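Next comes just one chain, in structure tokens: the form predicted alone.
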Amino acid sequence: MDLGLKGKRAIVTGGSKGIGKAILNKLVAEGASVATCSRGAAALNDALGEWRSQGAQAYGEAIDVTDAEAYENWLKRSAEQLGGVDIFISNVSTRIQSQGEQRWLDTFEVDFMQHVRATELAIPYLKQGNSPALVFISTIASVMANIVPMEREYGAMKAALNAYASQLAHRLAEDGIRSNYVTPGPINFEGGFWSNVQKADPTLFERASQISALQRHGTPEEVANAVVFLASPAASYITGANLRVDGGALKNTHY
């Protein structure tokens, strides 16, 4: 099936490793020109060594995308790059070490804040974008209620995105601009979060992977075939849904 991805302008927060760099193997491998940017330069050189290899248009730059002055910079310089955007996928997240209030406060910076900063600065690009989408990357969390305690904070900023990416859909539909976003279950790959779950604590790590009806946790590969679907012309009747990989985790009629 060709997804129409080819010359595509594609930007993606947190490319170097994981989710993010999933996705953008399959963008390069469709023919599309990327932007990424991520907290370590090392993994992020490396990856645009890998798809700037393969023919591709690739920049990124390491910067910490709560800094809200150099992430703007960052993105301008992203679309002059690659002069223009057609796609913005917002996948940047992390593992909160505070507690307490503060890690309400810093869970509310990474995990909903700069996606809104990001997006806001990306949507007048998108205007302009020939076939303009949209794709958060959200999580099962943002609709459990009985979830591990490290996940409280997390679950509901990602709630807070889902309703933002489901706004963004009737918002901006006026300009051509789709929005959808996609919910993972547990995800495990190498330096993950869940990686990491596995060597400190195994019984936790099997019990997550149990609650799939496939009895085990999902590929970062998984994730990106349905995100990149989602941001290609193929899915061009489709905005303001949620789609699931998350190996039937959730036990509940879909509407």
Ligand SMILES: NC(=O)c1ccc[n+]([C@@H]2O[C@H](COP(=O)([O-])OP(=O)(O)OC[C@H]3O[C@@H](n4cnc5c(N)ncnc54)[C@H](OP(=O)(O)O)[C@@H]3O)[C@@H](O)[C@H]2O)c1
Contents of the next structure:
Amino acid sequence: MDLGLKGKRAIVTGGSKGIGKAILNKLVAEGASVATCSRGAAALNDALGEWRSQGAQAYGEAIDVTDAEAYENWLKRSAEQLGGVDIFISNVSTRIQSQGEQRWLDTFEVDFMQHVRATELAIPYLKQGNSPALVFISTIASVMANIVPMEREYGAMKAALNAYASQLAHRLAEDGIRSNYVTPGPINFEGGFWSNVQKADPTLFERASQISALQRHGTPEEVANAVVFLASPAASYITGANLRVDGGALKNTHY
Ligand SMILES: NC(=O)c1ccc[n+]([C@@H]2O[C@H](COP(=O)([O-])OP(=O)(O)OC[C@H]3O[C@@H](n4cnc5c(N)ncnc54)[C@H](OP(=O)(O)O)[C@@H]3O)[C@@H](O)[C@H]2O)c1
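Condition change, the form predicted alone to the form predicted together with the named molecule:
What follows is the entire complex, opening with the chain shown before.
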């Protein structure tokens, strides 16, 4: 199936590793031009080099998306470099170290507010785009309580993100912009959160595997396939949807 992504201009936040990088790998393979960011420069520059060596136009900068001014400047430069924006994928999350009320506030910033700020700034560019689409990377923790300890704040903020993504589907329909979100289950890759858990707490890792009907963690590529499909013109009649990529972890019927 041709996804219709050749020549599309796509921005993905947090693309130097993990799920974000897998999404960009797929977009590049499909012929899209891409821009991304991360706080660290080394992995970002390596990734940009890989995409450029495949002939893609790829732009990136080391910035922190929670720095509103740095984010806005990066987005402007990204849109200029790509010559416009057709696809915006809001992917960043960060493991929060603080505790108590501060943990709620820090998680609000990283897992909700920066997505809103980033998206509202991207929308004017998308309004000028071709078959424009937004995709948000949520989590199964937004709809399923208590998968792993310490995810209360993360799950609550991502639930708010789901609501925001759904509202945008209605608000932006008249501009031809679709808005969808993907809720992955536990995703394992070298250097990621779950590979660290696998080493430090194999029992918890195993328990997380067992929540899915498929009895295993997912891969970043399995999430990326769903995200890139939703972002593509091949999903032209899908908006306001939550595509679960969780190996059948949720046991209820999806209405
Ligand atoms: N992994 C899972 O099991 C899983 C499950 C469900 C949902 N998700 C969701 O999937 C998304 C990606 O998760 P992941 O596991 O791939 O994360 P990850 O491995 O931690 O990668 C996150 C990416 O975002 C960048 N980043 C983090 N904070 C940033 C900031 N403040 N400003 C700019 N860039 C930042 C990271 O680079 P730097 O560190 O260099 O900044 C990296 O490129 C997140 O929204 C997460 O909630 C993940």
